[in-house]
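As a starting point, one isolated chain is supplied in structure tokens, in the form predicted alone.
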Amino acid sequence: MTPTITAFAASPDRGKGLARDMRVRWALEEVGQPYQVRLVTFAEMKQPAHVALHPFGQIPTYEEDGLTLFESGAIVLRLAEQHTGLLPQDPHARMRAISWMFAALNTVEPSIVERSMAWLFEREQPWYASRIVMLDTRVRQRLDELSRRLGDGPWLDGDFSAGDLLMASVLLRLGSSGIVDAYPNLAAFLARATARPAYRRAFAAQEAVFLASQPPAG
């Protein structure tokens, strides 16, 4: 059965590949699994039909053969366990890759998301300048630690895995802040990840949704 995922009908990231369905699209492309996409509006995300799939009224969701999942990390883990290519076969290496999945979403992402939300919703406030300094310090602390661990390696632990996929998707949220550029090995890590054909296909698919949502020129 071809799985179906949900995505924004009009993504607030304006086609930059930052919405969390991008992670799932990327994983599906990496394992070569065809999929369908059901686009939902912000209003539809809060309706009972969607809340039955995602109790917090967000995206993405994943439906396949009677199974319904929410949370991008859980969906990527399902795909990685169901298909070859995103988790090592060796049991110890496999668990290390899964550890990096959790690290990306639970340790590295929270401070990055908090910084993004402050920039979006608080930058007109008089206390924003001092707050962003504090938030940048928190982000850099995590990137310092991540950079030391990555070192000169191409990926976090051996070959490319779901851990690298999720970590790259998290770091991409720093966008044009320039923070990642201060860490040459992390910038190179991101460049390798986003050069992968599976990433490019997923990005193009998400970007096409944004472009289709725009009014015709002229």
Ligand code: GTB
Second form
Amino acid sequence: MTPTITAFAASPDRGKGLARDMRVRWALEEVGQPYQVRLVTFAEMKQPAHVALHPFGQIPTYEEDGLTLFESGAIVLRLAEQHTGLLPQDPHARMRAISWMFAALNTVEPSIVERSMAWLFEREQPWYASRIVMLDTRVRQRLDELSRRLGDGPWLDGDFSAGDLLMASVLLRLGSSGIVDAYPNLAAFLARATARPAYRRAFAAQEAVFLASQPPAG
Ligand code: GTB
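Now show me the form predicted together with ligand GTB, since the one above was the form predicted alone.
Below: every chain and molecule of the assembly, starting with the one above.
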């Protein structure tokens, strides 16, 4: 059965690939698994039919042969377990790659999300200028550590894995902040990750949703 994922009918990022369906699309493309997408509005996400799939009324969800999943990390893990290419076969290397998946989502992403939320919802506040300095410091602390560990390696631990996929997805959320550019090895890591054909296909697919929603030019 072809799996179905959910994604924003109108992503607030206007096709920049920052919403969390993008990492699932990318994983699907990496393993060569065709998929369908059901687009949902913000209102539909809060309706019982969607909440039955996702307890927090969010995207992405994943449905496949009677299995319903939420949480982008769990979905990527399912795909990586089910197919070859995203996790090493060696048991120790496999668990190290899974550690990087958790590190991306639990250790690196929270400070990046907090910074994005402040920029989105608090930038008109009088205290924003001092808060963003503090949030940037927290993000940089993680990037310092990550950059040190990555060193000159192409990927975080051996071959490209689901850990790299999630870490790159998380770092991409820093977007035009310029923060990643201060770390040449992390910038190169992102360039390598986003040059992968699977990433490009996933990006184009989610961007097409935004482009289709735009009125014809002229
Ligand atoms: N931990 C969950 C996961 O990893 O799957 C988090 C899921 C989540 O936050 N989903 C968001 C959502 O459904 C979309 S990705 N939000 C709607 C709601 O909560 O009502 C977060 C996101 C949204 C927009 C941008 N953007 O515009 O740049 C980036 C990321």
